[in-house]
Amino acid sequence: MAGERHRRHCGGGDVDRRRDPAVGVKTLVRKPPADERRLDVLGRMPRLRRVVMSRSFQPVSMLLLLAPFALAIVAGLLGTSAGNRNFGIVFVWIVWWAVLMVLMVPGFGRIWCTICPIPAPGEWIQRRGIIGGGGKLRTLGLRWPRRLRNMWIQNVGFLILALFSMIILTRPTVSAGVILGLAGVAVSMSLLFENRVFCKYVCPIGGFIGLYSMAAPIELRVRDTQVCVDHRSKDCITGNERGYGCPWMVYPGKLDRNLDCGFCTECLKTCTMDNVVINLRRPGADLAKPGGGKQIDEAYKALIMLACSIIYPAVLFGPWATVRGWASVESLWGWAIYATAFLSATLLFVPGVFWLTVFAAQRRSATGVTIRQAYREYAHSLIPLGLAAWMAFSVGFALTNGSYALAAVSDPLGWGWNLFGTSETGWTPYLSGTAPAIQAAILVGGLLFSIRTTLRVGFRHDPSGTTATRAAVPVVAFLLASTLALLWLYLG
């Protein structure tokens, strides 16, 4: 009888809303209209905005993180040859990248990108100024091959770099010579091409952050977009006397994932209508959106970087000495075993699991949504677990190894230099005895963030409900075995 009012009360209908549970976890997934709430930072923080919107704010920035970058350079060629005392190891691969992977990426999404000063001589060449303000640009004009515009290349050069990894985190030579390659690709390809075109398409990092920073709490994005449509001029694309047309090549009007925004704030600066805003948002507000990337690139980004987060700490930090030979590149059949596995583990073996998953996923459902369109969607949900078992990688990293920091600071070629007298600081580990608790923290907080998103991508599919919950089943178990296993790594 009460299923029966509570029918009548909703207006009737096959599903007792009360007992069936797809509905409670749809409401659950859907509830809160807070959701798509958005607040204007600029608009709060008044002094913020005259920052942002000065175009010496990311030059500035840039050049300010040019000077350490280039001492790595020179620490790596010419100072010390043990990675712990040398500037160019420790600042890059333990400072750097833990203010990266904890702090920027899951906190302010590609402000990175905004600051990077790789890609920056070849802009300033461009540009002909550091600060510029709007006008042609100084290239041979050349337009990137279409077959090319995904993350293919992004993906390919993230994988040797993991391949050599363990050379990279070690040897200063190498770490100094990765940094200038990127450096010099970045530029050559500002002589070739308009705009950022290594940033959007071939740098390695910049493919990582841009996936990653879809989770981020925090958008640039248009206010209206009808605005956009009325304002015939497009001064965001074609730039004028306030700032220079989209160096990432998008058109805000239609810009609907953090993905595809280098965050560098031009369009901010150029439309006359006040129409650009950054807001605060809920974490995670792409990743349920429809399509989940035109191509599988997407996916396979996402597959891979969970994969290497699951192998890296397993090399470094595993009872496998061995394979960490292997991996160092201690005699080159080893490193080619090692490099067999770990390209069969990222490129076949984890995406063929998950596409078994995806499989058994679409069984359980009755929605017309191809294997192919799932997959790319379903890998949306593998986003936040990945973030935070690289935040969980990086943590641990980052209190193991970041006492290192002092003496490098005070001696930065190791040339027995003391110049804020820390060079003697010896090697002290911070919260060793928390740090694993903390580690289990993020992974889990990550897991319940993926399943959140896998049940909003099968709700996606299926508006109804009624198979999303059976549909997510699969899915949630790769998520649970992939966060066991990390788990394993962290917790022993």
Contents of the next structure:
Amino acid sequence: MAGERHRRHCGGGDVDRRRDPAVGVKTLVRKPPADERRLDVLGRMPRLRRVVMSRSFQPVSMLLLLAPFALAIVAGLLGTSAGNRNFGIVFVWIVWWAVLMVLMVPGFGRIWCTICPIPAPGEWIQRRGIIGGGGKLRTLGLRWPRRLRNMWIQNVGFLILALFSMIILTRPTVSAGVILGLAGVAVSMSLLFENRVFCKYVCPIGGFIGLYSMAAPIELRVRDTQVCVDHRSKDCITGNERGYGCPWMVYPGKLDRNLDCGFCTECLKTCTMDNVVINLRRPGADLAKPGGGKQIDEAYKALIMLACSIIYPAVLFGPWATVRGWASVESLWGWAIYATAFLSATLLFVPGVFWLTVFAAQRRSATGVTIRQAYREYAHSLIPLGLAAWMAFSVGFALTNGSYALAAVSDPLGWGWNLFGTSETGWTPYLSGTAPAIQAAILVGGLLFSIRTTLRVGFRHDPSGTTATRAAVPVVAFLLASTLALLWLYLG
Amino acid sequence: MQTSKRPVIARRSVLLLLVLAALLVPVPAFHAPQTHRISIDASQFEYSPGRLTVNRGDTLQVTLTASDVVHGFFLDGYEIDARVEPGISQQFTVSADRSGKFNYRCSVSCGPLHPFMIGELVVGPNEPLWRASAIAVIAAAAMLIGAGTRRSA
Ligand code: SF4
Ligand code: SF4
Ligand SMILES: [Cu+2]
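What would the structure be for the form predicted together with the partner chain, rather than the form predicted alone?
Now the full complex is given, and it begins with the chain already shown.
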């Protein structure tokens, strides 16, 4: 099933060929190109391996997180309406969001999906158990419609959340409602469909985590694809007494991008050939692969996320209080203007400008690649910069508002408790003078990473390299313009 | 291989020099120091004016008022923190001796949008912005030129 979205990773045939002529002389002693170097993490860390291989690893992590999430919901529903004193708002939108965007996604890819408590109840119902061990799933077993096997629902879901983000971020009840709603949809879908259909095709958070996880320096893959080809029983798909068949409906033997794997570690357990590994690798090794997603959904995900990473700081932290008022639905008219502008920017303007960019890139190069394909593949260049932009946004928000967390853990509902003696902690912005420099460094780093991806796409389209740099110029200009806009928002 | 290494090193040095220049060359300011008397009104959830522009070396004598509930005024980077109640104005002075953009934000919980009650003080010439932008442009150009010449080498 997963094969639809995958192409065989043909031994790096698609990687930076252009460097080879220069390296040719040294072929005999040549190390593999940096993009292909891998370090088997669990092989190096037997203790960590024992933890990850244990059947209780994932359920226990989920259970541990279920507690604060439940508290966030309770606090949201029953606690104070002052967002910055309410555990529901502070824990989810300051602590969780910052940890997710600044540490988890850039450092560990989809690790959040490993421990996410939202689909946990549904999964446990399907499995009729929490720790379990590879029985048959009990659901109605409906099949997810073929037409929806893409990221469109996630794109739309994210846009809807983004449109109301100002009230989700500031009203505890709304915030709790959103988490409850997501959990409710997740449970219902577990009852109807097999496996993690919710996570894979619906969860708006999973969508962008998956996209950006391709930039991470970590991956779950098989050690040797031939071993998988030869292994007839394919326990990773069927499951066995040690674990379930891949809940994300992926065949690990063909897995070549983090986007498709939920990092649930189930196949590590089920694989009887000990062929599944977690690798440390060069960040972004999944980007700029051929195809770049078979459909345009993935490109749109990248474009929407980049556009939002520019709109968010402008609306939330910019000096335009009127726009902020519109975004927080103070009047229906204001919100309608905001929503129209927001949707036009994310769905039409930015993708349109990017289309012109790719069109220009194609005009400047003589490759046989269609504009559609070029569009999908160059869209991968937006991923590192988009991730950097979200990191810069989250760093700023966490540094200024992180101190609310101290008060909120001691007094989660804002009812005057003082559990850990920190409820009187006042608001203290951290590093308020240095934050812009940190943000600028992150943004410039993201730009360079993005340009590198652009060049890789260009050189793959034109292995002789004659027109690759020329083709890259418009895309780099687009990336640079986005970066300058972001720098202006944060520093100007 | 040996022959092609030289230009690479030369190019890298040029690049490094350009980045250092972007980082270190002082941006001159041609303005005589001034003193600005500024009134800022805080209300849910905005400051008016929401953006102030001054030159480095200027002094701001700020009169802060609140028109609905109690608000605060925290100036990033300058670590100035004031609290103002409706009807009782506050005065303080800021010596704008560091250039760049510094947000001022409410430091007293004043309602749902309180964390987003933000204004901007821009102290020109805005060195951090120009330097960061210059580095972005230089780095982007260098990567393109580098990729182009690597091919032709
Ligand atoms: S069980 Fe292991 S070796 Fe067999 S197909 Fe699955 S991943 Fe490959
Ligand atoms: S490929 Fe393995 S780790 Fe990834 S989702 Fe499937 S079972 Fe889980
Ligand atoms: Cu206020």
